[in-house]
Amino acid sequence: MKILVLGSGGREHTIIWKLKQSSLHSKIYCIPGNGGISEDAICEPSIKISEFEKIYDFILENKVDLVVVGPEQPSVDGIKDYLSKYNIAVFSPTKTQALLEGSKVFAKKFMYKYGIPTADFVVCNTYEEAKKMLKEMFKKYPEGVVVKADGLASGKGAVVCDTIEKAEGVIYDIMVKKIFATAGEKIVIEKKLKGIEISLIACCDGETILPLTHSQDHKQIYDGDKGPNTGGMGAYSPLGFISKKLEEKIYNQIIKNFLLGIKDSYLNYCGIIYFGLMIENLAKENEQPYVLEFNCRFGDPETQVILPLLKNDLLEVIISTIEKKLKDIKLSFYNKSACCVVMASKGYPQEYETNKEIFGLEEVKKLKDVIVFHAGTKKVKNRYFTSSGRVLGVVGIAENLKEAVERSYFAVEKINFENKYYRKDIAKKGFSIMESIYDNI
């Protein structure tokens, strides 16, 4: 089977790495790919993921059997709708289904209609309405609100506001200055939830949902979750603080209601569904999960720690999802832990440096249970250079989380490029949460 993966980041490198292990694949292509991906797939950097016609021509020319979509933008733009007209198998939700990520307004209304726990919210269509509703929301929730641009904003469209002055500035930036362009034509203002944020990624064929193992992302740029949001600075999996009782609550209140909703609304979602969750009062009697957001694709960098732990053939799982046969699949995972540390360019997530040569990758290749996924690199002959904000995802795998973290950071120290940056505390809050739970038993 010939497979085309769309995307150029660490998530896509991980997907390709996992697909290569399948006995069902014969050749893997990637558009546009990156330096590291070019070692595992045939890349076509001259085509953009927004150029659907050129992608279709590439598929025909190379006799591609299956397209796997990595990032959200092609799904939201309707890549599956476009290619399905030509009877091409695509692992992605349709344009309508992808509204669950592409429109915060659509997603919040869906959650409200089908009883999926989420923060109280209001939708604002104009700047004047937003200013008025902001005052009302702060009266109800003086501890703070979250302002969200309706459309896609590269992970930067949700801003936590502890004061009304900050919120007013955010609303002005989004709706008047249009810092997110048309993505900010409408906004959602919602109650700020407090708790532990986790990621739950699942396969869904419209009838069955199969959750993968849970993980925790680190979105802020600085240690201690300080500074602006990024695309993600690291992740670890699984989460030792997720109890059986909490898993059952997530299934009964969120997953079952999500399935009910996609059937009742004829959404018939098919692909990866990502539940961004906030757990309030973790490990207490009134413990409660809430949905912060839906994503219509694998998370990044969560994929980098989930897929290395998956025992199943990923290609078989993808085919079963497309053919609506997920009920016949049983997922299993290695009884290990994985930690991913993202190495970034100086200045990220604002303006960042590029074209810095990367050293140490060959040495790290020799390390046991360490995988380096390329997120923003280019290859010139046998040398690698930085080409984006997030450069590498360095993954350590071990029998327990402590050793996985140590393995990741040991490898990170061996990789160098000018002004490299990475957080020093990936997974630290996981240990803190576990200690807190044990202290209260």
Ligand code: AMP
Second form
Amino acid sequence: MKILVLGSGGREHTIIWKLKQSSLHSKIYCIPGNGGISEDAICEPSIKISEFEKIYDFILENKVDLVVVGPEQPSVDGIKDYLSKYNIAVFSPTKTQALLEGSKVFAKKFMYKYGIPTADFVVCNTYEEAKKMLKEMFKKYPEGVVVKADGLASGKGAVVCDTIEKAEGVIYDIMVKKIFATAGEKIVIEKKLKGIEISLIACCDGETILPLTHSQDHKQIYDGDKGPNTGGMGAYSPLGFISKKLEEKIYNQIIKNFLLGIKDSYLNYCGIIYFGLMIENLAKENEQPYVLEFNCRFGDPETQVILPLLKNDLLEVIISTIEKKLKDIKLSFYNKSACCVVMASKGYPQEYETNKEIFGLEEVKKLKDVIVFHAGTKKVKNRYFTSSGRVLGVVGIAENLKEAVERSYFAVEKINFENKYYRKDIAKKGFSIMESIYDNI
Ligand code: AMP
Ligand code: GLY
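I would like to compare: after the form predicted alone, may I see the structure of the form predicted in complex with the ligand?
Below is the whole assembly, all chains and molecules, this chain first.
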């Protein structure tokens, strides 16, 4: 079987790494790929993932049987619809299905209609309306609101506002200055929730939904969750603080209602669905999960810790999803923990340095239970150089989380490039949450 993976980050490297282990595949291609991916797949860096026609030509030329889409943009832009016209199998939701990520208004209305717990919200279509609604929302929720641009805004479209003045500025920027262009034509204003954020990724074929193991991202650039948001500076899985009772609540209130909703609305969602969750009052009597967002793809870096723990053949899972046979699949995971530390370029998430040579990768390759996924590298004559903000995801796997964390940091210290930056506290919040739960018992 010939598989084409679209994307160029750590998530795509992980998907390819896992697909390579399948007994079913014959050849893997990647558009555009990166330096590290080029060791595991045939990369075609001259094509952009927005160039659907060129992708189609590539598919024909190389007789590709299956396309696996990594990031959200091609799905939101309708790559599945485009390639399906030519009877090509694509692992991605359709353009309409991807509205669950591509439109916050669509997602919030969907959640409201199908009883999926989410923060109380209003939709505003004009700047005048938004200014008026903002006053009302602040009266109701004086602790703060979150303003969200409707469309995709490179991860910058949701702004937590503790004061009305800040929110007014955000709304002005989005709706008058149009900093996100048409993505900001409508906005959502919602109650600010407090709690613990977790990620839950599931595979769905429209009839059956199979959750993978849960994980936690570290979005901010600095230790202690300080500083500006990034694409994600590290992750770990599974989460020791998710009780059976909470898992059941998530299943009964969120997963089940999601499935009910996609059937009732004829959305028939098919692909990966990512639930960004906020757990309020964790481990208390009134513990409650809420959905903050849907993503129509695997999370990054979450995928880097989830797929190494998955026992199943990923290609089999993907084919079963496309053929709507997920009911025949049972997912299982190794009884281990995984931790991913992202190594980034100096300056990220603002303007960052590139073209720094990376040393130590060969040595780290020899370490047991350590995997290095490439996110922003290029390979020049067997030497690797940094080429983006997030450079590498260094994953440690072990019997327990503590050892997994130690293993990944041991490897991180062996990898060097000028001005390398990484957070020193990945998974630390997981240990603190568990300690606080035990203290309250
Ligand atoms: P979103 O794009 O909707 O995922 O939001 C991005 C980030 O904003 C989330 O990962 C949260 O950290 C934060 N966020 C979004 N909605 C809320 C909310 N209602 N309350 C508190 N934080 C939120
Ligand atoms: N790690 C967050 C995301 O993939 O959206």
